[in-house]
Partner chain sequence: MQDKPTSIDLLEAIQDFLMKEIMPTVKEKDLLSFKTLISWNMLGVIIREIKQEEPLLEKEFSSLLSLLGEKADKLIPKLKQESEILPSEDKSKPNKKSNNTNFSELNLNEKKEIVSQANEILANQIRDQKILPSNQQVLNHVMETLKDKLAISNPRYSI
Amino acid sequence: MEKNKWKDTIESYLSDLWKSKIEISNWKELSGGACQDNIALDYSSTPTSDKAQNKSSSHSELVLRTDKAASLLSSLPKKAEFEVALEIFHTGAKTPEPILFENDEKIIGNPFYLMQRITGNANARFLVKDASINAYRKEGLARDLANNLAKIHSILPKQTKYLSEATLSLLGGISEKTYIQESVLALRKTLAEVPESHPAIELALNWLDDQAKNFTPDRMVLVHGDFRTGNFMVSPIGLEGILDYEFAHWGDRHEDVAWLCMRDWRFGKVNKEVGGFADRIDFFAEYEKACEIKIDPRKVTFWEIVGNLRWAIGSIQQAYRHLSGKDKGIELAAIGRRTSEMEYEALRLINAG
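Let me have that sequence as a structure, single chain, the form predicted on its own.
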């Protein structure tokens, strides 16, 4: 079904679900990258009878989120992503409220969910360069992101309220003792599925194998999995919300910190190693203040190298989605060309010690 035909379908779906006449306006496709479809919509609700129980959302401005034809193999199915977002929302972290989930693929072709639409701008160039947020970028952005990341990391495997058994299983069950070694092994297995050789990645994996025995997580926590510039909304007022949980999993808190520090997410502000807007020492201090857990810079560097390899292999996978003809797109092909950048950065970090 074409996306411009979803509007009438969603109107009918919500009218039946909420026992009200739902009229959708301002239907607008948003940026969702190579894997997601995000559509902003406004709606009005009119009860169909005096006795009708109107259970519609208290938010009249929503976002519909669903997968494109082919999502990344490592991404969570939409039901699990919805539950993770709900769990995070109830920690008090700033994130859009999840409203409802629908698993029936017959409605628009894929499972989907609706969530609150928030204000702000997630564009990376805006976040690192726009003058309208200069004061907040300097004085509050690192603090607020560190505080909210600490709330996400407060979610522990055996202390959840909104995650089904199926989702708990999907988030992973690897023990603390073997988690880091298993993470490196998973990268090797994924690379083995790529129909070409990448000696630079193999060399970096050998180094990770050698170092992995030196590290274990302080405890397994919920890891966002894609915590970076571009996945949070900011305005001159401040942080509006954190987005995109399709790569969430149980893991080491240092993974998220390292991912945010990766060179690829600095967007020209290379000297600001945290997302292009802050210094590591400042972000680490804010995070430690928020959760009273010390950040180990060595672990951050280790996971930074892992992150570069994950992104390099992911870029190869995206390119082959295009080259195979399975999911043609110039964006997918362009992402594939980025692989060499991550290979270089991983080796640079290793060489820097």
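Can you switch from the form predicted on its own and show the form predicted in complex with its partner chain instead?
So it's only the chain below, everything else dropped.
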């Protein structure tokens, strides 16, 4: 279906579903991710029958989220992402409330879901540099993020309430013992699929295999998978919410902490090693305060090496997405030329250790 018809379609879809006359007053495409369409919409509702149920009455400002034609292979389908968001929302973590999921592809061409639209700005340069949040960046951002991350990490395998069997199987294995080897194997497989050789990545992957036994996770938890500057909304008031669960999986809590510390997410503030806005020692301390689990800096470094390799391989994939013609754009094209930054960082970290 053409995107310009989506608005009318969604209007009548919601009218039927909620047995109300739904009028959408605002419809705006958000720049969002490279892999999906995000649309902001406001609606008003007038009940049309006694049976009318105003399911989403608490929020009239929503976001519609759906996959673009070609998304990254490893990302979760929208149904799983919706369920994960629901599971996380119910831990009390700050995240937009998921409203509904629709699997029927006939409606707009792809499954989609609706969630509460929160205020704030996720733009990385805003988060790292904008003067309007100077005070909060200094005083509260690291604390609030650590708190919310600890809530996400409180979700454990076999103890979930909102995840279907299908989603559980997409979140990966739950064995601590084999987790690292399986992660390395997944990276090797992805690397083998691109028609390009990367001696630096091969060298670093061998190191991961060699070191795996020293870094076995203590306990598998739900990992956000893309917890970084750019994926949380912040305003001068504070943290508005965590976004983007498409890379969630069972893993080691240090994985998320390390991902947030990766050099590429510091956006020019290289010395503020946590996302370009905080120091490691402070963030680790806040996390420990939040859940009484100590962060092991050695494990963080290990997962930072894994993270850099994941992102190096991810950036190669982005380049080939552009080259395939399925999803073209200067952003994707340019990312391919950044691979060596992550390769260098991974080997630098290995060498420093």
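Basically, rigid core = biggest C-alpha set you can superpose within 1.5 Å across the two forms. Positions refer to the first chain, counted from 1. Keep in mind it's a predicted model, so treat the numbers as computed, not measured.
Self-check item: Yes/no, D327 Cα shift of 2 Å or more between these two forms with rigid core fixed
Solution: Yes, shifts by 2 Å or more.
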